[in-house]
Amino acid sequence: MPNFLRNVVGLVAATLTTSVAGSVFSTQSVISSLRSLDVEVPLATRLSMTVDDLAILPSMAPLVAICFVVGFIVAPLCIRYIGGNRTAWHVVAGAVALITTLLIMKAVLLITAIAGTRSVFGLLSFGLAGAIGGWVYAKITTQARLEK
């Protein structure tokens, strides 16, 4: 496969994981701020609140490609300038790229996208997300540098 093929391939990957991760991520996080509320959560409205979220894909996706892009694009620039280990450098740009959106569009335009989000732990949680994103995009796209 070209590189650039999976470079997309990855990309693609790369959204759709992060962007089901994030998904359960968040209305976890929601879910734990109620449980400290003393609200009761059983298992099943858990498990429905969390199928029902992922509706949000289609609107969470493209912000995590958009992400993607720009922290994937500086990575290799870190490694080139800096060094160290491609896949960790994608995991911190995974994460990194998240979480600074979400701060900044905060910031700019006083909303928290995501609601999950509006704690640490939920915004933690959904850089973690970014990180599991950035190590797929590593783990795709450097079968392409082995295969030459």
Second form
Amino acid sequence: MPNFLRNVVGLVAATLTTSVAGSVFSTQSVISSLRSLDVEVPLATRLSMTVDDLAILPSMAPLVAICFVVGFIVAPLCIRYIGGNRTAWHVVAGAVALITTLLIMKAVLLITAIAGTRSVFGLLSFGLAGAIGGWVYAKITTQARLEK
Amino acid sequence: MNKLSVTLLLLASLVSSVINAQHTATETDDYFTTVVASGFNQPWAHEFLPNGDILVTERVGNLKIVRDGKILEQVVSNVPESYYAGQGGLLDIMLDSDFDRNRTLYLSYAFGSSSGNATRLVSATLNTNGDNYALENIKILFTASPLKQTPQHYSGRIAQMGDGSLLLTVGDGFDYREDAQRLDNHLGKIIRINRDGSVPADNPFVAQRGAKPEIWSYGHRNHQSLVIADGVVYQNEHGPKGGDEVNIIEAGLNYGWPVITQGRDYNGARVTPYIEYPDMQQPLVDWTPSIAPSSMAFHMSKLYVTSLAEKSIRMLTTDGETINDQGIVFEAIEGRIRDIAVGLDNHLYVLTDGDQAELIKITQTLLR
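With the form predicted alone done, generate the form predicted in complex with its partner chain in the same format.
Let us now look at the entire complex, which starts with that chain.
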């Protein structure tokens, strides 16, 4: 597979992975907030809401993709000028890109657009989702480099 | 049932629907509108003075005077400074029920700054200053606690009960929605205080440890309408994406937000898995998708609700226990509509929204 195509596949896979993970994490954060009000949420209800919330993917995925394009342009520059592990840099880039974007959105909108990220825990969980996406991208594109 | 019976039934149904349609069309279409004044900048509410002047709040902080169809250049002076950001600024205005004697009015507004702000209610005396007006004896009656950092969801609608006590809607602050269910704060509540700011002894949570004594009802989101008619408190509130509601408010009850709602977050995610839950009140009217209800008036035994997103006025019928949405009326009025109230001449007046807003009088010719 050509490198460019491999990068595109990596970006799409990373975007989908992070979007799904972010949605799932956000749902759990929202449910956690409800449970803090002593609202009972049985496992089946939790699972149902988690699946239902995947409806946000069409609106979330483009945003995540834009974050990753920026993050995955910056990551190789870090590797080139600072050095270090390629996968680790992409994991960091994915996490930082997501968290930075959410913070910028909050600064511009003056509210939190994704309810699950209102708490520090929720924000960090989105960072984790971004990190997972960075890892997926690094693995897919590393394979391309090895084949070359 | 034989064929003849079925045919007769269908015919009767058809005739009935035609009669009803004509009735509705006559009742809702027989009106005309008059622009009383135009050029308001983001108005929020209006109030009628006994001498015929009309006061209009603008969110930027102005209290404008409409006299003989013109907006005076001079605004009411000494209006408290408000925090103008997001949905914040100068909000509602209401005359005291005994205004003729005490010249007292009430204002709600966003108080504070980006680092800490809240919905606030003040009373003031309206004094005549030549041809203009000035507020004096300004007294802070209530400030929602704790301060929040978002400039959204202040609510801020004022109403006065038969015993003179004041109701004020306090929004959930958007990012603080769970606080609407907690009684240790004022967010997402309707609060009730006396005219002097003290807490009525019969408020529902006065004796509950840890609860704010001003709370009258809770579980609200962004409720910008509050009307009392025949002793019944009608309220409506913005849901998020869907879940706009009309409720009849009773002391001490929980109206559910954010544990129950028909709405979803703006990004499509669920706010909650529930549309009903024990001890939480169901809305009497739900609008999903949202119409964005902004204000409400009670006129000739009907409720009229203005909307921002649907850009409409809806008429609702009620018997004091149930409410039925009869649909859109006064369709000649276009655009986002911010406020509606009944004038001293017993006609409805509406304020449109935006930076070139109009005050429009609706004359229902059937009612003359």
